[in-house]
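Form predicted on its own, single chain, as structure tokens, below.
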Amino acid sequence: MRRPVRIAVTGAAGAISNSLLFKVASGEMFGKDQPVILQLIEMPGRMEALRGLAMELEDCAYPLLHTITLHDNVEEGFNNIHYALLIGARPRGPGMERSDLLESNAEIFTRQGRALNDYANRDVKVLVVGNPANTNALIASRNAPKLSPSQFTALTRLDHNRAKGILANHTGANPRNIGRIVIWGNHSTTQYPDLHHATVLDEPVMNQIDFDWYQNVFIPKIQNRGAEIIEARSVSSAASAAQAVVDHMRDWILGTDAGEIVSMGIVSDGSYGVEKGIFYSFPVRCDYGRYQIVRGLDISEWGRERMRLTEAELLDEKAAVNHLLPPETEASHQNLSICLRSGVTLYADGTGPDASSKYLTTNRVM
């Protein structure tokens, strides 16, 4: 086994985490030889529920689960972490406009960005899950001047997985035989699920499906899948979101399969004509703990119009929170370098949260 890595999870007593944490502790995210330290963060009023979840994790006797610590603030919970999964966010309430949701979550992710800047490992990798994920990622990254914008990502892998699963059901193929799906833009109803580069059994998908079905059934289904699940179950799609988090982080850290494309919400460097500085879902490949945009894909004018629509929504969201984006971090987002500051994981041996956590601490001798 390797030395353990530290993973912080916000909203750790919520529905997504209830599925996610057991996958992480079992080795599904980072591999069966990678021990993990879970630094779980919740609001003060949710700490007893989080303590119960931590007891369940302990009761599973996972060999890879080295330590669990519980925290009611991000400053303590982000101490020396290698990975941050930012799941907790305020949901939209009755009568709330999207601008109200952006404003309320901006405060949360401003604080989290500053805490990552001040307390996390300098090569921390961050995945924002809480919605609106793309703009929350922008807010967090703009408030972390010591970190590279490329260290922040937003979750569009859920949309990518949905597209693969629904296409598999429609074509009768196994999902493992479907590749090169692309999700462009925002994790919202404006996203553009692109099948023009996708394959089923190495043959182009667009030769195997009806275009009317693609345009009028498939695309709206992916765009509205979350709402459809809520209508059917009266709860959000937590389990599939947890799986998408695992898939996103596993590919980012361990690399994508040869020739495969996955979708990640990342800060735009201007590729495909997308405005620089916003978090936009692109096709990427990952290797050596880094991602790289797949360039040179042919985009029709029909496709570009859909890409522009979702870009416009992201620019509107940015404008709504622009007063909360520090101007001194604008340049780093406009002149992006994908490479992190170091090519290796910086282990935090002997460092991290104090062992005397007031809630619960488990710690195993290695």
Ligand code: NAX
Second form
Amino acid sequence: MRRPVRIAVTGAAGAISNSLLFKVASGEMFGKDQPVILQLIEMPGRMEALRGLAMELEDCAYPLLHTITLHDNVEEGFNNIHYALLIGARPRGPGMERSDLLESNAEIFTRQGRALNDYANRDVKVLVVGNPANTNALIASRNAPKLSPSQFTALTRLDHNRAKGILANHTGANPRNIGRIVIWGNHSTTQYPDLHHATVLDEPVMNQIDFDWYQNVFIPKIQNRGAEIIEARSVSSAASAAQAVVDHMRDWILGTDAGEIVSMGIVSDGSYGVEKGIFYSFPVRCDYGRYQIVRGLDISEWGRERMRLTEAELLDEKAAVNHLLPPETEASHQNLSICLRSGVTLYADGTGPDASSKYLTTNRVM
Ligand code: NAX
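Return the structure block for the form predicted in complex with this ligand; the form predicted on its own was the one displayed.
What follows is the whole complex; the chain from before opens it.
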């Protein structure tokens, strides 16, 4: 049995966490031999609800659930953590403009980035779920100068899984036999769900589906799936989002299946011509806690246009929160090549951010 890992979850009494925490505690995320310590964080007014949830977790008597601690602030909740699942965010209220939403979440994620910088384990791996997820990840990452941008990711796995499920339904294939789907860009309606590299039973998907269906039915369906679910059940996707969080983290830490590609929102290093320094969903492969962008996929002009559209939206979002992005972390986000040892940012000259820092030290046991 391994030593327990510490996992912080914000928005821990919310709908996604209500599904997620039971999966994490039962070993679905990091495996049946990995004990977990859950450091659960909520708003002060939600602590009673969180206490109730913690009691339910305790009542499941999960063998892997080592400890639960409850916190009403991130500075305490992020202490020594190895993983951060940033789910809590300010929802869009009536009459609220998109820029207001960006701004109010920017404050939350600025504070969380700083707290990760100051209190988390140096090797912490962060997944941002709360919307706007890509730009919230950027804000958190830019506010954590001691951490590498490659330690921050945004969730686009739900879009990836949606694409797989809907394609499986359309083709009659088992989702297990579908691979190499790519979600490019933002977790929003501008995302580009790309099936040009996807396969069903190792045969190209594009030979098996009608292009009109792909363009006019499939793509808008994936882009608008979140809204469709809200319309049907009056609340947003929760169980499927929790499953996507598990899949994202499991693949990141334990590795993707051989030959498989998954989609993760990560800081752009300029691959595929995407502007550096924004959090953009790319095709990646993971191995031992590292991720690497899958390079060399052929992109048609038709696909490029869609990639640029979602990139433009992310650049707009970045511009809207630019005043909250500290200039001191601009260079590490612009001049980055993601090293095979994830968690380490190399600058173009091959050095790390500060040769004298304890950057490479870690006390993570896994
Ligand atoms: P809920 O409203 O059910 O729960 C959110 C919880 O977060 C609440 O209990 C609230 O008190 C808490 N919270 C808010 N600000 C906090 C802070 N600063 N620190 C700690 N806790 C805080 O929402 P839920 O359905 O769980 O969704 C959470 C977030 O995920 C939303 O922003 C939502 O838009 C986003 N989603 C992102 C997805 C993605 O694929 N990236 C998909 C699912 C989901 O829509």
